[in-house]
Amino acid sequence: MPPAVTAITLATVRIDLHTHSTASDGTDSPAQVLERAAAAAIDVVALTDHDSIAGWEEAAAAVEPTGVVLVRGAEVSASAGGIPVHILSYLHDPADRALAQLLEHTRTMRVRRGRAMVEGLARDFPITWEAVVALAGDAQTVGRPHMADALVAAGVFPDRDAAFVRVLHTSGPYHLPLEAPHPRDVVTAIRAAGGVPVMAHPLAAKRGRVVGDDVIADLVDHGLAALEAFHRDHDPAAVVHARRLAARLGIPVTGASDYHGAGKPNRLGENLTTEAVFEALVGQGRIEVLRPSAG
């Protein structure tokens, strides 16, 4: 694996705006994400579980003991012409009914899709839906990483990455598309809830098909705030493309780890967001960034 492309190598404030916990498909609890961030000398971390804000309360309680600034968020699933799109939502109002319903519906669709995929996998591998759910634990969002965990537990593959490469990739024979809203509707819902929408890994072709620049431009017209240009799954050409596209569309770029704990090789802080971009984004949110008390 080549080293990640880092947005900034020397920074006064180290800011990682994309992480996952056991509330979705990470292996660290929300509090542990902040503890790991502190150990990695990260000053600001965003908790962005898939289609869920279930980890917000626990993460908030860890701000004071860890000294890490918390940006509460979620990674919202979307689909454009059958192509998966992920929109990071920062600092939206958790009480907003429309966005909460959208997230709940997507989680329901994830379960429906997951059951169907496991039925297909079970014809060739020793896997059951019950095993997947058990390994998901308290996660509100059950997805392919938990299927990978079940395959690893059954001794089929050595780790999640191998399971994804061999059978769970979006181009694989067992994959089924997730029924999810159009990203335009997701961006609109996030803005209506007072959130700040940022497109995650927009050009990560190694994950499968990606949307065209015209789709991204349309999302900017509907309120998209930034592109996550600096990401492990972007090769150097994709980073250049994302930066040029963002500049043409008049929006900034971010960088983040997409940390999942032991579930992926991504390391906290391997990609970072500049302080100027961070301040510009959080100034648009409806709820506050949670900071430890001074001293």
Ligand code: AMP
Second form
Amino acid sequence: MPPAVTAITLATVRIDLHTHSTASDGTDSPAQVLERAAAAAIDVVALTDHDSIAGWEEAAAAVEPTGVVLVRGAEVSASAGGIPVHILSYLHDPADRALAQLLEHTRTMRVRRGRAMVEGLARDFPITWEAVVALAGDAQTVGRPHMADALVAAGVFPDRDAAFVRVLHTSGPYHLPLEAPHPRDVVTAIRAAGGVPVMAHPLAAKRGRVVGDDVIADLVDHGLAALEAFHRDHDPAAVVHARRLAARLGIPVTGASDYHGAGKPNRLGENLTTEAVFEALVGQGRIEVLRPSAG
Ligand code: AMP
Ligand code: ZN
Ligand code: FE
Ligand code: FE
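Could you please show the structure of the form predicted together with the named molecule, as a counterpart to the form predicted alone just displayed?
Shown next: the complete complex, the earlier chain at its head.
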């Protein structure tokens, strides 16, 4: 006789708290990010475009048709003595003037840095600033992925990754750092706007230099709420380090995909955040999580 089948309820809520859309350097529109999330059986998504909340409205309108719960967020650029740091902001008040101005200023600095980088690239490759801007489309946040797109469109490289590996990486001769506020000031501005600041990929050494534990401890003193420990740019040792550091500092860890559509191999839901951590974090935010009506 076959063994009796035991019904096991897998009530796990799948939560992905870091994604990008065409509002910055992703390749899916904000609505498409939610549609793909639904298709990937993700229950909760945070839209976290670089230095912009331009995708919030479209994403919000997609909550009801897709049934995906939306956390409105952003990934805010910072720089600690030249080392780039990314601080995710969840559920901040979009009307907060200081944070809105900080984001706008960084977008302006991105254009300045982008123009200068393209000037250098144009000496060796068929690339123009106009082409980069055209490929950025609606995005007010211009970045290296759009420069990669211009090089791909010109036939220089087959895809974004090849462009990064060959010319756009941080140690290459064409790279210029983005001028951005210190992460301490970013964390403070996010908290003042009612947002929940979480450090993205804190130990992603393959992207370049990362800040020391002392810097992260100082950020926690200024209100940092969690560390994104589970991220594809962390090797197993980095995950262990991030978890130990977070435990020592008394903050939780998150996991997320950093999905960019077709622009990167990251798949929605490849790393997830637990429901308990999600609830603890969103409970600190000033604006509401957008949920589809029941049924
Ligand atoms: P930027 O903000 O202009 O310095 O550009 C950094 C962005 O490039 C980040 O959003 C990364 O996700 C993206 N990026 C980094 N490496 C790659 C890669 N190999 N392929 C595609 N995108 C990448
Ligand atoms: Zn990006
Ligand atoms: Fe990032
Ligand atoms: Fe990101």
